[in-house]
Each structure stands twice: as C-alpha cells, then as structure tokens.
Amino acid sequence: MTTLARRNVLGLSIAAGIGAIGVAVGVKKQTAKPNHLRPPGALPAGEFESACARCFKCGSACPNGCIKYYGLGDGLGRAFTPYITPRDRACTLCGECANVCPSGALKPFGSTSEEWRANVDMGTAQVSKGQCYSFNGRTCGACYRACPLAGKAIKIGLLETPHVQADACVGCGLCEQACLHLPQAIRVIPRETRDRTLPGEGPEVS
C-alpha cells in the first residue's frame, strides 16, 4: 500500500471513529445551511463524501482562508468534509485546494475563465429584486465588480441592476460576499439545491 493510500485510509478511519463516538453520545444530525458550498472542483454530492479523505489539506492550502469543515452535528456522512460560506469569505478560484487534494474529491480545474466555466460548478447566484439596491432606485453594482466573470456571469442594466447568466455562473460567491445589503440581496444557491428560489423571489436569470 502506498504512503498516500495509507494516509487516506488513516484519515477515513479517524473520521469514522470520531463519528461513532458522536453517535454514542447522541449527537443529533442537522441539515446543512442552504448557502454552504463545496469547494471548487468538487465531485457531485454523495460521490464527494465517499471520496473525501478528511485530511484537511484543502483548508490548509487555501490562501484565502475560506474553507471550513462540518462537525459531528452536521451528520456523520458530512462530518469533517470541507465547505465554504460565501457571505463570510468567498472562493477566489485559485485552485490550490484541488491541487493538493489526495483523493480526487476535488478535481483540478485550471486558471482561465474558460476553464472555470467548463470545470467549476459550485452553484448559481440568484438575485432578490426586493432587496437589491439597484432594483430599487439606488445604483450599486458591487456584485458585478466583484464577479471574476463580470460581463459573462453577471450583466448589468439600468442603475447597475445585476442579471445573472446561469450558464456562465460558477458559484464562487464573490458577489454574495461583496453585496452591500443586509441581508445579502444576491446569494449562491448550491448546485444540489439551486432549483429552490430565494424567499419571495424567483431566480433573476436572463
């Protein structure tokens, strides 16, 4: 068995052991918050949890410090796997997390906008018109200026109203982090749940 394989097995064994302790002490499973995103390059749900070695290398490699980890209270299948809360700190698409992933749970995705669009699918941004300043007569444009794919993933109209282009959005969350409204008027819906809409609003896509 290779050193890498041994490390993966050790990581999974530790995670499983701690998970068993959680069950023994009655830790209750909870549903993840709707705007928690998997890091870029992540395998689909189910496959990701099975492949993740719980080695914490992705978080250590992230220069932006945006990767956090689920705990036992989030369920044993999810425990110790990485996630990003874009409102707190979004992903800059640097790719370091995927480059160090030893198990293939995160796949390297390249460094160009074309490669991001082809290989990254963290979710899709949605705009709440009722909350967005620009849709209510106060020009803003903060989300547009923060978007690494501005003009493609987000286009702007009169008073800098943001219009998300779902086919180009990779879900990095930089728009959500930059939004000046409290609570945020633009949110990234994780790819597993993006068929749901923001409360009171349909998806603002065009």
Given for the second form:
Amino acid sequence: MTTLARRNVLGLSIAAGIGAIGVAVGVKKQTAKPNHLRPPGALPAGEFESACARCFKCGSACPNGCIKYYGLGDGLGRAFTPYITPRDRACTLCGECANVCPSGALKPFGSTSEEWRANVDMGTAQVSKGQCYSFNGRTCGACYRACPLAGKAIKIGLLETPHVQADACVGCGLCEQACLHLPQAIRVIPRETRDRTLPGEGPEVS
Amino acid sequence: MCMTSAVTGYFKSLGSDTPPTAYEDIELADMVTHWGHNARGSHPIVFWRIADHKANKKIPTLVVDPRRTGTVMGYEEVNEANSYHFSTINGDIAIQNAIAHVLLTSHEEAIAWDFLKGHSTGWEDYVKGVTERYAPEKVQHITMIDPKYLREVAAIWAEASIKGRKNGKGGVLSLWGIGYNQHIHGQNNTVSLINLMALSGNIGRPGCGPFSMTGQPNAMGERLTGGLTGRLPFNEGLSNVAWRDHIAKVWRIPPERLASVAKEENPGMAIGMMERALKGDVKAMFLIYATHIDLPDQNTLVRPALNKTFNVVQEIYRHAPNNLYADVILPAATWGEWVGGTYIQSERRFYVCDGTANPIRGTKPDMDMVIDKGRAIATALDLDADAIFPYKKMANGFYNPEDVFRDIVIASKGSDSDLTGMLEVEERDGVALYDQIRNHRGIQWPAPTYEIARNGGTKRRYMEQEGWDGKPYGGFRTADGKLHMHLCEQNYEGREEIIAQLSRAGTEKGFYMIDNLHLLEKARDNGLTPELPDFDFLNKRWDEVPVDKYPFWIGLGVVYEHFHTAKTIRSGTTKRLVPEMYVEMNIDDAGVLGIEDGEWVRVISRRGSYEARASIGLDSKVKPARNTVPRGYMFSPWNLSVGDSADPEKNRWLANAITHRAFDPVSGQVDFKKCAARIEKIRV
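Alongside the form predicted on its own that was just displayed, please also present the structure of the form predicted in complex with the partner chain.
So here's everything in the complex, that chain up top.
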C-alpha cells in the first residue's frame, strides 16, 4: 500500500510539475479538444485546467472505464487532463470521479435526475435529421432508450424520432454511444464548443 | 409456428384465410386493441401510425399483454387517460367473453343484432353462453383483471362500436401477434376474438375488423401458396377434389398423383413429425431454413429426433444450427442475391423484391433448386419434366422468377384469391406483372378483374366490400356465406389433472403427444396451459425452492435487435445493443429470490435449462431493459438461443431447452408462452 501511495504522490508531483513548468514558461491554457467532453461536474474551461492536479484519480475511480487522458503530444497545457469520447464509451453519471477528485476540478453532483440537471453540463446533444434513421422513416429510438433522462432530455416523437430538450440534456453522451448510424446522427456538442460565440465557430446546425 | 392459429381460426370463422382489413383502416378506427402484440417492437410503423392517430383523434387503445411493453408505455405517453392495459396470463378468451357479457347485459345498443341474424350462425349459443357463464366477476380468477376495470373497457368498446356503425366507417380494430397465436388454444383465441368483433358489429366495414399481424415478410405468401400440409394454393383444402384437379392441371401433373397425396396424413404437424422421427416412423427430413431451434423441447424431442433422421438442409449460412444435424447441405443464395421474387405482407399485398448482389459462387437461388430437383424427380418418375417445368434459364444462368409468378397468377383463376385481372392488364395495357406491382407499390389480392387489378387490388374483404359483380364473394367465404360463431370456453375447473397428464411429455419415456391428442383437445377446449407453476413456492429464496418445484411462469418471445437464431450477434452494432441472453424479472420476485440485477441465473424447467442474466426493471444494466413483467412471470428472448455458440456442447443460451411440446391440435402451433420454471443463481 505504501509503495502505491508513494507512486501516486510521485506521479502527482511529476504531473503537477509539468503543469507548473508549462505555466511558468508561458504555455497557453488548452481546453479539451473540440469533440471531447470533460468528465461530469467539471469546472468551466480554463478554471478546470488550473484546478486539475493531473492526479489520475478520476480515471482510476471510474467503474465504467470511460475517462481517458491527454498525453504530452496533445499539448503541454492539456497534458494529463481527463476527457471522454462518448461514441467510444459514454459517461453513466455514476459520480465516482467527482467524489474522488482532490482538487475540486470535478465537483460532486449528486445521484438523482434533478441533481444531474442542476449540476452537470458536459454539453448538449444535437440530432442531425438528415442522418437519423427515425427522421427518415425507419423507426429506431436507440438514443431515446439509452438516455438516462429519457422523456426529459430526449422526448420521443412520431416514428421514434428523438427531440432533444436542451434545457434538460446534461451531455452525458449515452445517446451518441447508442446511435446505430455511422457517423453518429446524434452527438454531444461539448460545452466549450456550444458556448463559443464567435461567428463561424459555433456548433454546426443541420 | 407463427401464424397457423390465425390461418385455421380465420377458416373456421370466415371460411377463408383472409385478413379482411387494410392498413388504411388504422386512421379510420375509433378504438384499437392489441392482443399478444408488442407493436412498437414488432411492427413499429403500424404502432406509430396508431399512436399518431391516437394523438390526433384521441382514440382509446387497449393492449392485452402480460408485460408492460413499449407499446403500453408509448400509448400512455400519448394519452394516459384512454390507454388501457390488461396484464393477463392466458386469460384472453375469458376476457373476450367477459367483454361480450358486459356488452350484452349493460350496453345492448352496441350489439349488432341485424348482422348476427342476417349474416352469422351460432350466435344464439354464443350469446347464451357468455351471458350465463362469463360475468367479469365470475371469471376474474381466469382473466386476472379487476372486473370494474374490465367493465370500464367494455363500455369504451361499446361506445367505439356504436360510433363506427353510425358513421358507416370506424369501430374497433383488433390486431394480434404471435403472442396470441402460440397457445394450445391458439385457434380458439382467433375464433373467440372474431366472435366478439362480430357481436359488436366490428367486421365488414372500413375502419374495423380482426387483423392478424404477420411476422416475417412472407408468412402470408407461404399461406397463400399452400405452405401448410393439407392445403392447396389459394385457400383451398387438399380434400377439395375439384380444386385439386384444377391445381394438377395448372401444375401439368397427372391428377392421380396429387390425389394420392391427399391420402397422406401428418398427425401432430411439426411436433408430430419430430415425435414420429423419435419413434422411427419418419426417416428423413428436408429443412429449408426452418431452423430447428425454434421448436420446443430441444433436449428430449427435437435434437434426439434429428440425430435419428437423414437430414437434407438448404441453408444460406455456414454456421446455421441446422447444419450441425445435416447429412447433406445445399448452399443457397439469399433473396437479396440477384434473383429476387415476390412476398406478401399482412394486408394481403404483394411486393416485388429485387436482388442487389450476385450470389456467391456455388450457391443457387431456392427457386432454381426447387425447379432443378423437381425436374430430376419428374425424370426419375418417367414424367415429362419439360412440360411440368417449362421455365427457361436466362443469360445469367438462373430461372426468371417472373415466369413462375405468371404460373401462380394463372393458377389462381376462380379461387378466393383470384389474381387473373393482372393478366388482363398485361394484355390490354402492356404492363408486365412485376411492373404492375412495382407501379402500385404492391397489389392486394384478390384482383380478379381488369379494373380491380388496375386499381391495385382489393382493399377490404367480406360483406360485399370487394365491390364487383359476378364473383363468388358475397358475405363470407363459408359454404353458406355466413360468419360462423363458435363459443370458445375457458374453464379452469379440474385443470390440475389434465395438466399433470400433459406434463408427462418430455419427462416420461415413451409418452408421445400424438398418441394423446384427446388430452390436447381437452386442454384446448378448456383454454388451459401446458404447465402450471407451483404457486406455493413463489415466496421463497431461490435456494429454498425444492429441486422438483417450478414456481414461475416463463414465456419466450423475440428481442427485436436480433434476427432469428441470433446470426446478427456477429454484427457489432446489434451486439452492442443486446449483447447477451437475459431473463426479465419482476423487481419483487427478484427481491424474494435474492437475485440482483445483472446476476447470471439458470432458468430450469422439467425438461431442460438455459443461462441468462437477470434483467430487473427499466433501469436494469442488462440490455435492452424496456419492459417490465408482472409478479410470478418471467420472459426471455428465444432468438439469442445460439448467440453464444451453435455447438450443442458449448451452447448455454438455448431457450427452447425448457419449453413444452404441447400444441394446438388443429393449427399445430406450440405453446411457448406459459411454461413453469425455477430460477437458480449461478455461483461464480
């Protein structure tokens, strides 16, 4: 146990050291890549990268194995910070990562659907009607059945068509993971991309 | 195994295997009912048409299904106030009779007396029987439905029936699926539903009627072309001498050969064949795709039987379970591989399906195999093969399915499903047969005249809805032109004794169902189940249930992510959706049993067992988790049976290892829905 703890401390200090060096040499803060989500309960972009201790505890705690980490190749500023690719493996909102986060970069967000709606904002799902099977007469509904807030975040319409309710969607990405269409007809637009207001940089609208 | 109860039921009541309705009736209906039919899963377009109609016109719906399925929940989402659900196990006939009772005693204005007196027989017995014996309170132990709730639904039924009759269109539209057909009393289920529809005048008018929902696209095609033993093409029996001679003539074979076939018997249908194989009376089997794993009682009946017979298997898949028991395998090309053909769907509509790819080298389309084998057999019998099979191969080396289709159309002349109007259209307008179907996006049989064929066939049937003169299509297709009502009974008195006798099948050596048909008839006439769970042991932990007690109902069905025999489990997408065998369990049952969500359990019956993951409630982590089951009832899909492995040594998911071979003595359909089982936890 001691060795493990020691290694943890070692890893943590190395990672924190790299972050500190990065800041010291004036590397620009880098947020998550455009198609990646931060784990649930994450602080806003910028604040998150400052607060994250690069301790890897969130990933070790994740029973779902969906949390991955950026490497040095992804840029010094975002190196060793966690991210999720929902189409590979989406977050199940179990909350373990936020519960173990020592630095407050991930804030515990509760376990009821009301608490999720209040405290989690990973992004917002968006449907491409041109690609979605249900919008093209072939009933599917896989995303609706995968949604942990089915009926609230996704309402079902005629022929199982999904209708995302932006105010209720927390962006977990389970819909994107479940989508039968390739490329995915429903995808989560990450918080940062969604909120970017510069013209031409906003989320694609289909 | 899927629709024969509807076939024989339609014959008994209406005189022809003809669903009288069309999909257009959905938008005209004033009430829609589903019996053993999870439409949202099995017929999603139909479901959403109904849901849309429900949203627009606020029509009430009734779903009769033990489980709370997506269909039930979907309708409730549209309008909870007029969505009804009867969670019954085996109580359908009693429910229908009880609704009839309520109509007769409290809503007499809903009874179609004129129709009954003018166009039906047997209604007096039916009216007397249901009035005397089927008060909802009296049969509650069978229906499992609160009598007050049942009376409420009956009132709605009455209202919709009256409305439909007043408007000349609309009324109650009743759809049923395989969950309704697969019972010892499957045929009686169909007859009983038609009785109720006739009593309330919901037949022979647009917007109402009984409507069987077929499964695989061509179930109706098989029925029309005489796919069942004892039947000739176009809705006639093999015993009809005139029609037999007509078919012999159009098939260009000596009539005495076909007459000799009429003397052959096939007692017990599919199950009978397997039992006779076990006895040694059946020596060889020819399996064309009909996978053996969809038959019941695999361990003591089907697989031992197939081990004894010489089996020729026509297959498109190399790893199909049938191949394991095959002595000869004939590799076939699939329907999509070049040759194409036609198929028929639930509303009697023919479609053309065109092939899109080339067959794999060494494989042949099924039709070509049949023709080539037929030619070889004809030659061996000293018959003129060229006259019987006058088909020529095309440049690509295959026969033309349109040539054979022309023969089908010619042979239908004068029958209940006459298609010869299409020939006239071809002659007068110069449009080829397949092109006619393509242009109309399907033609509904019958199409006996030029005008009807040109307009896409006949939408609705019976009570002169076909709309043409000089054809034998008046009221109904029975000999007297009337709808025949037969009171179907459900009576649980003394059922333990009959069911105890039935339980000998599959557990007692030398006990054959075909030698005990009287038992099946008795079970059918009383509307019984093949087995009866040991209800006294329901409230026990799984390890406190004695090994010879089976406290739960178990029903099998289909999970729609996968096709039959789970070949789709090899596809990444469908495997991700439903990766493994599961058993749906009620949350309270699981609590008492001491089984947690996601745990592997063994489902055990008197005849065998399979392994499955417990899926408890809608929040289960075991996919697909979209239905809930009532207490004491469990559900598994059978179409994942060989999803783990087709090799019997390694195959642990074989759902039909547990089922009972009891079948409907007329339709031959097996009761897959109500076996008794025990649950054991698998310790790891």
